[in-house]
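First comes one chain, alone, set out as structure tokens in the form predicted on its own.
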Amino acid sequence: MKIMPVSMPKDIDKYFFNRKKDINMINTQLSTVKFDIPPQLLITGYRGVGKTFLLRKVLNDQNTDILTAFIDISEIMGRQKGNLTEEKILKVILSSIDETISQNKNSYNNWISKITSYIKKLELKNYDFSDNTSVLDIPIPVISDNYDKLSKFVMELPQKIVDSSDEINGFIIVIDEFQLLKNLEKPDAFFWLMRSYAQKQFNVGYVFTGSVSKTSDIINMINGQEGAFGGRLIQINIEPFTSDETKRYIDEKSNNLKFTEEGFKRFYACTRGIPLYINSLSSVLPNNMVCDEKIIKETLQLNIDQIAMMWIYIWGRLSQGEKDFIIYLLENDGASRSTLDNELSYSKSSITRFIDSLSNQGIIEFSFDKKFVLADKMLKLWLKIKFETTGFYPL
């Protein structure tokens, strides 16, 4: 039985399909890790368009040679409840080092006598060592007021671990979910502090990836000219798939799954080539029939929370004020910033932090015409389903 997975399985080569293109253009850019010339990348693209999966896949497949380590900032803010600082994310990114290099048996023991001593030398301050982080089995404190010497040891750690070692070439770092750095305290303080160290490492590639729309501020703080770093990040956008490449796409991985013209027409109109949306509407596609376009919009009608399962734990994020300015997009079909300031029952400093969030988690975007209008077309038809449905939309 063939599977469409709708979240990261263990076996990532089975279900990869595709993205050549983006494959080749990325390890383009990450090679140059060998020869000295430190690559630095921002890889945005739609939620579900396959930016985790992709770039998993591209890590995997490096040579024994480059060694890899991928933060989730999702995950550390969702373990946080929320409470996001520069320490806690320092200190996963120790512990992602410390899992990369405890499975490169051939050097650990190299490693061991060298980064020990690096450790030793420490002078840190105030040592708690209830965290339970460690490196090489030696346990790093907590430390309540020495961040600057935190940040140098985490920071300078990649360099080092290469500089040890005449087997390693390279270390790459993905921080996924970049955008949710924002909600530190002083987040343009944290890039400029990664930068700081990035252009002084010549073997350690920095990738930061996000759902974010590339309007949003915190492109601008990241890589504006102004920003942290000043547009040295290449940036690579991850598009959907194509209407032919998604048709190949079932064809190869779905149960046989088969439509008329107009109902693949529909299909895709609905998913727009993202792979989250493809996977999720053909898991609940009936396989042993010819789908058609009524089939395809009772479908949707009917498990249209288990399709759009992503958008309701973002909506329980979101805080009163950005709900109601969704659903005040949605049903204006887009707005002016003057018609928001106007309309909307907020403050406009209040508009401001909503249009800053919602841009940055690639919920909103600016069109062409100058108007603020929903980015995903599969939260448009969720909330309007729930409110046809229920009468209201989602608490």
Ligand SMILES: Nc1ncnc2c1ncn2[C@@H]1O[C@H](COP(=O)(O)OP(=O)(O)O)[C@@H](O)[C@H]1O
Given for the second form:
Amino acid sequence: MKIMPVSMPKDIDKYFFNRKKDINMINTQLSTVKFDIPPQLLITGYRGVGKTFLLRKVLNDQNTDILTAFIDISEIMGRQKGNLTEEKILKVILSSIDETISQNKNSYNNWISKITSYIKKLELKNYDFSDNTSVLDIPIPVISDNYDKLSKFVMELPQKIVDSSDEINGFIIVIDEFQLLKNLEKPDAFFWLMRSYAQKQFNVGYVFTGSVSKTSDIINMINGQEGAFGGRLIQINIEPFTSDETKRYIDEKSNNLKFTEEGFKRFYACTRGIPLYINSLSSVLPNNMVCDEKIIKETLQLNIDQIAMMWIYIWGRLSQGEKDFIIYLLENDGASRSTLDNELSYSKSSITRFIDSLSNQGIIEFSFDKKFVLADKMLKLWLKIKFETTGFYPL
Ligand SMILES: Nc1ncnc2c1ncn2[C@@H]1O[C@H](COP(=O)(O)OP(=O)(O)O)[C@@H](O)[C@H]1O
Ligand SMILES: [Mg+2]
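Follow the form predicted on its own with the form predicted in complex with the ligand, if you could.
Let's see the whole complex now, leading with the same chain.
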């Protein structure tokens, strides 16, 4: 039986569909890492559109002379207790670099001895071996009074590794859900720090990616005129599948799903070509009959919680104000800033906060007719169906 996964499968290639153009575009950028031109990318796109999947594949497919590390900030946020700090991020970057180089058995010992002597040179004297985040053989320093040195150490490490090995020509580091770095006390300082090191490491490429709206302030903070990377990050937006791509994808990878013409139109209108929704809706549709509009509508109604599952989680973490804001946009089909200021019973500064936070999470976007609108059709549908069936919006 063929499966269309709704979470990251182990065997990416088995489930991965197409994206040839995006892969080419990204690889063209990344390939400069060998030639002393450090690639720096910012990859945006709706939640569920396939950014993580795509980048995992791109990293997997790099030649062996390129080392790669994948850092998911949402995982760090999920695991940690207390506030997100720069130290935590740096430690995770460090352990993921370590994980990468430890796979290269031939060079590992050599690297470790170089790294250790580098630590000594930096005078990172206070090693903390007891900490469970200390990684394999790299002694992690205690950082409380050592932040500058620790950041220097971690941020310069990838280039050091490239320099110390003839077989390695580059290091590519992906920072996924980077918008969550906004939870740091001084996010812009951290971006500036990364930028200042990234600039001087000619064989290290950085890829920032996240489900942020293109108009969010975090993009400005990292790549705007005044932002840390000042427009130097090459911005690539990953688009949903087109209707044709969706059709081909279903033909190739689904478990024999069949649609009437109207049925497929409905299917595409509901999923909007977002692979996450294509996969989750496909997994609940019957595969022993031809799906028409009615079947799709009913299946969606009945299974909305399963299909919109990630929204249940995200919704639960929003503040009441943010929920009220979203519901207002839902019921009014979007609203301009001045309407929001007049109609919502929140202060202007609260409304500004809602807008920042919701656009950084890719939940709202600023439309061409200068209104704030909900960015995700499935979120709308979920709220609507919940309201219709229970009489109130999810709490
Ligand atoms: N190119 C693709 N081919 C097949 N399935 C995909 C593809 N891109 C994404 N998916 C599916 O959609 C899900 C969500 O993708 P993901 O990369 O996590 O989205 P994002 O990171 O943009 O939020 C994945 O778990 C996978 O099942
Ligand atoms: Mg992702």
